[in-house]
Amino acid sequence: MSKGIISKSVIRRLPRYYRFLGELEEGGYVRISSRELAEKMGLTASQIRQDFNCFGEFGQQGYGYNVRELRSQIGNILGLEKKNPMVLIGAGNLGRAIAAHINFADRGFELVGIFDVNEEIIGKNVGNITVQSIDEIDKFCTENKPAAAILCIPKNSAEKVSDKLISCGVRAFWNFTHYDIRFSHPDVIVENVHLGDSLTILSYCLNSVCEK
């Protein structure tokens, strides 16, 4: 159980803990101390204990953490046991790659629909899902009630599409556009993904003094 409001920096470390503990479990680890985990992850034992203490007591003094149990508890905190219905808007190259290569079921979501405006794409299958016209989104949302949406569309289309989705009950966005959804809708949940920004940071670190 979490203890009040958790900082975003702690939340952003949770998926890394979850992924790393999965690798440890696959490698045969049964238990691990905060010191050992810190050494392997490049963190400090104090940081790890502080992060975990935000959600309760997980380890035992003198024993450390049970790797499988800790990973399961972090998965529960992240809500990965849930399967929130999600739609993908934009079935171009990026959208198709996301639909094909992201394991939504392991990350708390179920991809239930894909939509586009391109008549050449509509009606084709991406995986086991048939791409529908964006004109069908109202009816689809009424019937399937998606909680989240992935936006892989041009920035100039993002405002209109996000407004429509929010009016249909969508509460969260995995946003690959450069449009700031929260400017008009401060109450929705948005995880912005700027691939170009990330590459620019890599350029800076390659050419400057940067924390590794």
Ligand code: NAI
Second form
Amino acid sequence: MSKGIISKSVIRRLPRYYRFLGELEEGGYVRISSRELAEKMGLTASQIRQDFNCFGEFGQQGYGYNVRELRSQIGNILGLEKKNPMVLIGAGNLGRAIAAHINFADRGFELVGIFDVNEEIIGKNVGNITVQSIDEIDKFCTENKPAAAILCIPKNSAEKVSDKLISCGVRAFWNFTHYDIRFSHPDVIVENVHLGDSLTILSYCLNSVCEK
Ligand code: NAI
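With the form predicted alone done, generate the form predicted together with this ligand in the same format.
The next block holds the full complex; its first chain is the one shown before.
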């Protein structure tokens, strides 16, 4: 379906399309034109057509897009039908919040294990998963082959832990630490999340003229 390598900026818009189309579907929409979709999403119709054209023909000239079909195709592009096994490292404040609030199944993942170093946390349950000692990670990876990991540990532990996970076969990181994993592992897939950066953008937009 895809016409080659898709730019990261297009990929970054896809989850929003996916979420938005889900809301339209729930609201009873069957078809929508690129113009109407653009108006609702605050984008331009040509931007939307360009984005969808990266993946092949989605709509039909004059008929618009079938909402359910389009959402399902975007879901396939995002790989959401897969359930890649994922581990969470660090069951502190942030780790527990992520485990409780993220719907992994809807995002193409399955949370299969949670690890920490703190004896007071090890053995406790987070949701329906029992926190294990990080010392068990080798054995766990051999048995469960997680493809991805969420890092919610202090920055000073991140290098050692990410090196270990990569040596155990983990290929992708949802990285909340401020450690740059790709500096020493340029081939791994990393999605860095910095809530503080997002807040800084809000500050900029509050104090300057900013695109809506
Ligand atoms: P926390 O102190 O509540 O939790 C950290 C947990 O990691 C603790 O349970 C600790 O025992 C565990 N841990 C430490 N070393 C470990 C190791 N080697 N292996 C396994 N577990 C280990 O801290 P919090 O608030 O949950 O923050 C976690 C990390 O996320 C910090 O690096 C913090 O700076 C970062 N953070 C990032 C945000 C972002 O937007 N990127 C937002 C909030 C926090």
